[in-house]
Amino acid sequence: MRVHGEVSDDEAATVVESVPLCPPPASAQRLVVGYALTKKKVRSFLQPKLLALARKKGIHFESIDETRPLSEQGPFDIILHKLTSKEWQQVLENYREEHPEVTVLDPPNAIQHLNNRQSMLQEVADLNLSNGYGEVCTPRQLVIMKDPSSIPDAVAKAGLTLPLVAKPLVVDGTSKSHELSLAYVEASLPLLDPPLVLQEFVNHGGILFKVYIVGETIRVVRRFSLPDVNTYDLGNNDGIFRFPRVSCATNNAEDADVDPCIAELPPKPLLEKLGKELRRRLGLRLFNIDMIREHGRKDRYYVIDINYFPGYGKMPGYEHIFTDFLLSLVQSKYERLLSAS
């Protein structure tokens, strides 16, 4: 399975047509990055430490005014965006066609693949990744569009095993789209609120790994997650337990006293292979992968979520990683133009 935004690693920067050759920005020149982000994303991403370092490297961030035609703004070298309206997506697609010299991070048609949890994990499942460092799976899941009363029969027919994690079907950038519910028994299933995705719960020691992807760079941080479920829990809980966003930065587990077998990060070669394949299959360069390790299975990992343009401001050293990435995009574009001339 592939999506429209598919790119190869060799084509990681935007393809450019009929663009005059010019050298990449040096420190004395300006690389202009237009951004169309929510107020919340602006606060979390455009932190003073990022802006200060960007200025030193000749990178200038410029806010895009959504009320004005995009073609009348700029000119931009790169556009960063995380707005979900269909109107904006169409504006940006039209702009990409008219200005192929501008790198858009990332193509709206590729991002849409991650806005729906029914399709979000399909590329991971299709990948069927397994090597000497471990295997990467996805939890068995079921999509429920409506009629909560039908959920028990649908779960039985699909052969899913309780407990089940319920997640909103649509990921729209709101905190609500990241809220989780845990259903322990069949009788509680009609209490859920479709449309949603039901995933089989996998015990993972209460630790989740957030794998940040910025181009070809990978960084991993630990977060506390939902605790393991045991036989006692299954026999003594009969309702729906709702959780806020469990993997946020306030649940940082980097320095926590955790069993080393649980806290050990996934092997770097496995993450590099996964990141490379997903960049190619998804056609994205800015995303993060939420992974868990099955408790008691050192080499089996599950991808449970993929998010576009995540909270990079929570990633240690993100300002250095991101500014280097922006400069590398322009350098790669310039080198390709030279080789084609």
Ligand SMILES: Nc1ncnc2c1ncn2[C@@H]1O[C@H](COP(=O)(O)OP(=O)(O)O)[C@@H](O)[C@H]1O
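With the form predicted on its own already on screen, would you show the form predicted in complex with the named molecule?
Only one chain is given; partner chains and other molecules are left out.
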């Protein structure tokens, strides 16, 4: 029996997009998807175009009331969620044990790896992905838990090169956890506010690739990012630059007039390999990877951020991809039940 939420290679093989779906079992003709999402996420994800297509395909979305026992709601075939409280995670873990027949997207313990900017990149670093299409690394980084006055020494000891991107260590859905800054000179380091991750800034021509994963499906879009830093900037900057959420949807760079060497998307086979490996290693099916290409290095990529249940509402064609994905989950569960009987 499958442990819910774990993505095995076997399972991956049963969810290939091109395989036509055979008729679902009678009990699954109306697929009920419970969701526990913030108001912001409901607005961005449950758009009318998704709801309309879902209805046509027999998928019904039902809001979960967190103040009531989960077992008294539904019954659900699938639960979608992105709430960060410890209490909610415990509720879901208990529910998964009591209801192994319900697919929880994704398991709270797997999502936890993405709530810390150190652990979120560990699997990418361990993967050491390098093949004929390119190489995927993570920027060198250091975790500072406390005592800002110790930062210059810690940075020197670790041999990190300025400028450094300072990122709050924990990502908990608050806007504070996305308040990043760029420290140009050593003297500015004690002004930073731990706990944080200090990451080497990688010049990448100001374009970032948002790689969306929905099960087996991968889509990539371009967004504007921070511009390159040059020696002039370094010499003429004595402080810290605090920057807003640069890679958000309003910074769409799909149709921008950008140097083709910078705008060129990462090779598909490289993204496929990365997506497949991370899906398996993280035990997640819904996430996105923020990726940059080192300026002047055609084939060296850095993963700088991984987000659980990202802004799918801005992914082109998300309503088709997501509804097909939900149906494929039920289909593969049905096939497993058939082969077990």
